[in-house]
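Quick heads-up: it's one chain on its own, the form predicted alone, in structure tokens.
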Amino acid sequence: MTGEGLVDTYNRVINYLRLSVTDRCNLNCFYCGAAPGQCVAEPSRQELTVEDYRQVCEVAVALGIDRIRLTGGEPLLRTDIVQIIDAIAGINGIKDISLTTNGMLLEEMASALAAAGLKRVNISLDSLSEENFRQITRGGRLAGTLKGIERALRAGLVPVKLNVVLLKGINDHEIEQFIRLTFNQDLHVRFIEYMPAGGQQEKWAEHFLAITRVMEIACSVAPLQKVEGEHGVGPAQYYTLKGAVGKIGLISPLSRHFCACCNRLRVTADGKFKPCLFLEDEVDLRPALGNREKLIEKFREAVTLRADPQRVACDAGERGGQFQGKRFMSQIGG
């Protein structure tokens, strides 16, 4: 049974697992958390352990998953994050281990993460302006993230991918500046459409900006060419500007959704499978920990709950209205 891969009801092969290791964060970005002052910094007793993650990943590999991404919250707040990476890296069959971070702690941790087996990082960076960055993150320091990016490059955690959530009226005036970062640095600057997680419909309607705006600006800067090939088996479509060293990535879960080719499952920090980002359905894996066959059953149960891509709205406004999840993005792992 373990030799059979994970294929959902709609014939999508699952080979990518996103593991949230905490819903705590040292920032409190308004589109990710609940409200000002609700950023959680203390460890939760519900967080899975190093051994729990090792078990989950061993079963995942047996079922055909070979790509693991660690997320949060801010995963580097886990004091045992190096041990988690080391445990996962020791599993035969995993091709890639990556991590999404806000970069604030990377300056001091990048080398240890790389030594433990981490291959690359995605770093959230929604503004290149100190003041704007502070407002979006509700108190963050841009300099800390920029130092983290520099250290990640030096540690060989490449390609370094910068995740920019598009926010109309907040950071859309910085799109060209972000695009120009790719001219002289081997960075993948990825623009991501804002999603209405955690019931943020009102905020989302005010600040949603379609990915087409990035294309318009990029084409005005320099000739743009699509880049084919594998870039981490994620949903981003990559382009390069003529003369640029790096790449531009476009991720459009709303205006040009990619549900038909979705290849991932998510596990929340409190041990729930999240089969689809847009649905409220979850499967509790905790009762299966310590029992390999039961954990396999939980994986297969989660796969059956994935949404029908044919029933997903193509219009961005309608798509946003289909979002049923109640968790905030910091509780899902993005």
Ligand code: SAM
Second form
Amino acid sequence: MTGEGLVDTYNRVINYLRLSVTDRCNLNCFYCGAAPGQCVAEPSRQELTVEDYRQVCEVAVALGIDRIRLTGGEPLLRTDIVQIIDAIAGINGIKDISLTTNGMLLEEMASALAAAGLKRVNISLDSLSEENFRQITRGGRLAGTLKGIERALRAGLVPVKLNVVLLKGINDHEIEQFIRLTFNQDLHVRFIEYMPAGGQQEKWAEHFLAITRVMEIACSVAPLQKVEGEHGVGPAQYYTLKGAVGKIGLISPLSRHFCACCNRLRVTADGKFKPCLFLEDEVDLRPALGNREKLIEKFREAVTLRADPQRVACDAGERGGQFQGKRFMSQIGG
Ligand code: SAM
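Please supply the corresponding structure for the form predicted together with the ligand (the preceding block corresponds to the form predicted alone).
What follows is the entire complex, opening with the chain shown before.
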């Protein structure tokens, strides 16, 4: 390891890096971008290259990071995504490479991604009804994502985790159906509280639903058991229903902050470290590319900017959950 590992002022060890590889997306989800058309596929000249990611990850590993997630935008829109994974997988010391996707392109790409070294995927799936799915994603085809899920399972990109953003009045009537998926399939169905990123306060106020609603419904379906261990290292709390093979995950960034155990740094597609999801602070890593020592300094600078978890939670509460800054989730990576 290069000197000390990454530990912030509040004694949180950083061992997880989320790399957003593009802002472009082939969907335009209701809760993710600003308005229809905001999140269309425009080739961006700002995106980091395969070599940039290799350098960043090599330094990250030297600083104690051993888990990498690729996200976006839609990461599978990068025509060189297989090369990015291949470059990262070749670095000694990386224990886990995962990817978050809407699944639309997984049917054709899952095998190549697995062969390049991808270990597992999280797939966004906010409705099990064709029409509701089309409306939430503003034009997406449910069948495409379902085929992607099936192909990911076959390619061994497991556990396959499904991300469901809870939306009051939009998909809350489907909670039970999502929960029941875990009876027969070894899927982790994860419910995520809707966050008001990028200034979408009004629709957030209308559609935010606290995660406790999922617990109420789950308990009415079958007895629940908490799952401890490996699954507990991220922000999700996992449960199994009696008789189920899969798991239910609950992620509550707003009703129950998990800042105190935050172990991650984010890098945006345009090459900025984002030390905290809720805050505006960023550190530009581009000037340090090609110089290992400078890149290490940038990592350390970003870690220094990580704020007091109590204060972040309080301030976000005072702002009504609102994020600082104007980036949408599609420009952060979730
Ligand atoms: N295109 C990929 C996808 O659809 O999963 C990756 C990018 S997406 C920004 C990453 C994750 O962020 C998804 O699981 C998505 O559901 C979540 N997300 C986006 N906007 C959100 C919001 N406002 N609140 C909570 N989660 C959100």
